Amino acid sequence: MSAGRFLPLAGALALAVLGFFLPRLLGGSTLVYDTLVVIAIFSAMSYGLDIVLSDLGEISLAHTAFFATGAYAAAILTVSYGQSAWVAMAAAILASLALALALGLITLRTREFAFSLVTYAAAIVCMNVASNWDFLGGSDGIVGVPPLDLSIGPITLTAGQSFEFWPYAYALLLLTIYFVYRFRRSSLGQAALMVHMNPRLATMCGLDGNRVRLQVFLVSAPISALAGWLYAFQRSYVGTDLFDTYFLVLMLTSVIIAGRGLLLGPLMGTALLMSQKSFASLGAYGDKLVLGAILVAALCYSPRGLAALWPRMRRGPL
């Protein structure tokens, strides 16, 4: 391996190792662990939306449904059927793929505003189904999700408290970032970008735009679903609040605030938002107002994210 490729890889590995010890470096309090676990989970959730928004150029408002699907799969299989977390993980992936396929076949023939509107309507339908179907707990949700148990034979891998959850949340985050990194360098990722940037050229190159959009939609769904799967174990409860607008705005803001297309963008955006909520909270309603205000400000004053401000700052005033 050449030095030009080895040094960035070594730097990334060093940062990954340092990140694992970040809770201890920040004091190791319960609040620190709680915040970092939530940052990791919500960042993974946001990456599912990121590849649709940044690479495909469409604003999906249905990714709360995929997030909730993963959480409900974990709750139903562990609480109602006594299955393991591994089985619940597989079910979360399969259920999200099935939902994404159904929604994709319906919505991906639409574009831009119509696509956003239809995906939002689909999320509302999913919320109402969850609210009124006893199998999904109805409006009361499903309580008593057991502690996370990923034990394999004699190897014990369990988590009940925040400091125990951190390795699993961090592993999910790292795997998600690596998956997105590989996706953007894959043939599908390149095809998605071409369909987004130049649909006519994509068609001339033999690409089926609808098929590429569906494939990207299918790729994105399990990412958000796995975040929901882990979130169910982290808070031991699953309810219709997972479809709340808060999670949708959180995903959109996390993707947009740092800059679309940045590999670490959703992580940086989520870290900023969750840090404010944990360490400078204005109360439940106040935090929602802050979240909404940040999204509006980002869209109005820097649609390309905070990363776009750096060249302006370097150029100075005109």
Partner chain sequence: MNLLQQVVNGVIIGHAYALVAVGWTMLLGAARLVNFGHGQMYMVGAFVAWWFMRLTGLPYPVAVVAAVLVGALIGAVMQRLLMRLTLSRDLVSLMIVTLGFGQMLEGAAGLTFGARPQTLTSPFQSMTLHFGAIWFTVQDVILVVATLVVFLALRLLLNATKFGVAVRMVAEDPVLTRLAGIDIARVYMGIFAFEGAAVAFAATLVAPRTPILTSMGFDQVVTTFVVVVLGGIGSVGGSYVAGLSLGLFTALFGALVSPAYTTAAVFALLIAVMALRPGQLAASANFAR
Contents of the next structure:
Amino acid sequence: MSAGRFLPLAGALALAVLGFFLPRLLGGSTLVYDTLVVIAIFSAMSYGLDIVLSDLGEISLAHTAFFATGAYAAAILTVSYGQSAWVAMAAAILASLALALALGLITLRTREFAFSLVTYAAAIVCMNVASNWDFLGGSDGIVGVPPLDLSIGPITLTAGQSFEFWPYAYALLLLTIYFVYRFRRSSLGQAALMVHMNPRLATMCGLDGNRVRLQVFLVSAPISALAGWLYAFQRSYVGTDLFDTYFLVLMLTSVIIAGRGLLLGPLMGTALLMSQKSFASLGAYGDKLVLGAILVAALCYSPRGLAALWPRMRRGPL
Amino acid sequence: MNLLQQVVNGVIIGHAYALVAVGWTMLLGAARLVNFGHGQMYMVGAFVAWWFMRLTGLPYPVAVVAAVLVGALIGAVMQRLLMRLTLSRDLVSLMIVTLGFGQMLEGAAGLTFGARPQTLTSPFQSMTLHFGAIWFTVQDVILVVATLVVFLALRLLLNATKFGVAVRMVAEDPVLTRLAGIDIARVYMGIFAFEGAAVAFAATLVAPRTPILTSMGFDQVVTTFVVVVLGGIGSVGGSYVAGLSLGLFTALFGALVSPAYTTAAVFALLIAVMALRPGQLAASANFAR
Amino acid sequence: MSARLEIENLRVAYGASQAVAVDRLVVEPGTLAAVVGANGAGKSTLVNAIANWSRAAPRVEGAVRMDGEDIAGRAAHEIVKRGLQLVPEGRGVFMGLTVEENLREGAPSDAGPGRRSYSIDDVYELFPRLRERRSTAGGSLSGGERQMLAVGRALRMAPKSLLLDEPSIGLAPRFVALLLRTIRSLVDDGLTVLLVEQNVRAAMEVTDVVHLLERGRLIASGPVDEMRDDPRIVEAYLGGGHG
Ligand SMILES: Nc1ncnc2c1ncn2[C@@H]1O[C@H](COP(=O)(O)OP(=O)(O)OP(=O)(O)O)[C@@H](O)[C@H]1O
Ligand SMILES: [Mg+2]
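For comparison with the form predicted on its own, provide the form predicted together with the partner chain.
Everything in the complex follows now, all chains and molecules, and the chain you saw is the first one.
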């Protein structure tokens, strides 16, 4: 391995290790653990949207539904059927893939505006079904999701309290980031970018735009679903509030605020938003106001994100 | 529950849908803007009227006027915020900004009006009219009449006034409109202010039917989304028809099939139409019809 | 009533590529000047930049003076109000509006000293065909009718100077002749016109001055009688047949 590749890799590893100890460095209180766990989970959720939004350039408003699908799969299988968290994880992935396939086929011919509208409508149908179908717990949701138990044979892997959750949430986050990193270097990732940036060239290179779109959509759904899966255990109950516009706005803001297409963008965005909520909260309403204002300001004044402001600021005063 | 009563309810709800949708229809037709903050603007309209009555003790009709003025102001503020994106026709970013704008309104309303459910009291809500087996309230009559008046007035405005022609020009081709010596930012300002005023007006007429909550925006108007997307892109008249049809559909579907899955059914209908006819959203030159 | 149009050091670029670099171009009051050049020479870019109007938002630098007043950089609708009117290439009318509605928006009758205002009826006088089609939607007009309407719409703004971008494109020869003759009559009435034309032969019949644009630069300018014999024009646009 050459030094040119070794250095960034070592840096990334060091950062990953440092990240693991971050909650302890920040004092290790329950609030810190809770916040960081939620940041990790919501970041993972946002990465699902990120690859559709940043790479494919389409805005999906259905990723709350994938997130909720993962959470509901976890809750139903562990509570109603007494299955293990592993089985629930497989179910979360499969269910989200099925939903994404259905939605992907429906939206195959829609673009931009229409794509967003249809995905939004789909999320509402899902919410309506979830709040009325007893199998999904109806409007009460499903309570009493057991503590996370991922033990394999003699190795015990469980988590109940928030500090116990951290390793799992952190692992999920790292895996997600690594996955997105690999995705952007894969032929599918390159194809998505080309379909987004230069559809005509993509067609000339023999790429089938619709196929690429569908594939990226399918890849993105399980990412958000896995975040939902873990969130169900962390919160120990699922309900229709998972479909709330709040999650949608949170996801969109996280992806957009730092800068679209930055590998760590959604993580930084989520961290910023959730830290405000945990450590500088203005109450539920105040936080909503802040979140909305950040999204509006980001899109109206710096649509390419905070990262784009940086060189401008450096140039500015001098 | 007889069927005729359901039809009457459907007609009333349908007019409510249409009235709630009219401003948004104009926004979508003229500026291609899907306003996800519409529900929160509805909520703010209802709360402003309630708050105004409580603070001043003035009667309901005065509160309606106050809410409409505040609504127009909110629309105008929104236009200022969205100006650059509107001019560049960045439709998708616009749509997301409205989501954020809705969150801001909901947060601000929660801070101002509190979390408790309230009632916007209209004296006409308790006056009921009975005709044999069917009944409705005077408020319902006002709602239906007001809706008809607003739609007819809007058609007249769009087809017979200078401002209306400017709106239709902007709808078709905002860039070319500049060459007619028209400041399109001002036309957009008018369109947004109309959206704000219209939804606030609708809220003051519809909200007395149920208790109001600062979190209600989404639930109250989610069906309006379908009215606007299905009907509004074709035309103003189309959204009236869509509103009425959807009102009848929800009333009858709720009574005959399942009240719980009405919203899902309505949205499934929308998805089917949009997936089968994605061209539906293409710019339409005759939305004033 | 006519205006002197003066362009200086005009530079227009789409992103990094410069499309127009014109050092000086003057249209004397009450005259007709034609800009000719090959496809992609920058003719549209030039007239659009003068009116500060474009669908593509290019970067524009330089001075545009009308009767000495610098109007460069003003918003397109303000420039229209000051009396400089562009009829853009291609679709210059609203398809969803009737002919009459297309003509409804106009300058106030007291637009300013020396500006001749045209009522809707004046436009119908000029193009009687439009009167017959007054309730027809712009989208249902023929190509020729559309161009008449576009010119009529422009006149309704009571311009002092008019920029026309290929008004004759796609028209039958008799329409071309009619349109250009009408434009000439407007100039004789005192309007200042800068005309972009592909149909060089037809343009030569009516214009006073010819400017030849190549790759964004003016490579030749002069009165029409001199330019008629200019080898660059003869070869490229008039062919061997010219007498
Ligand atoms: N929107 C745009 N983006 C980038 N480049 C452009 C754009 N419009 C025009 N150009 C370039 O600018 C140059 C001049 O184009 P312009 O349309 O002004 O030419 P023209 O002389 O009007 O041609 P035509 O006779 O075909 O109308 C061309 O090289 C063209 O490729
Ligand atoms: Mg041209």
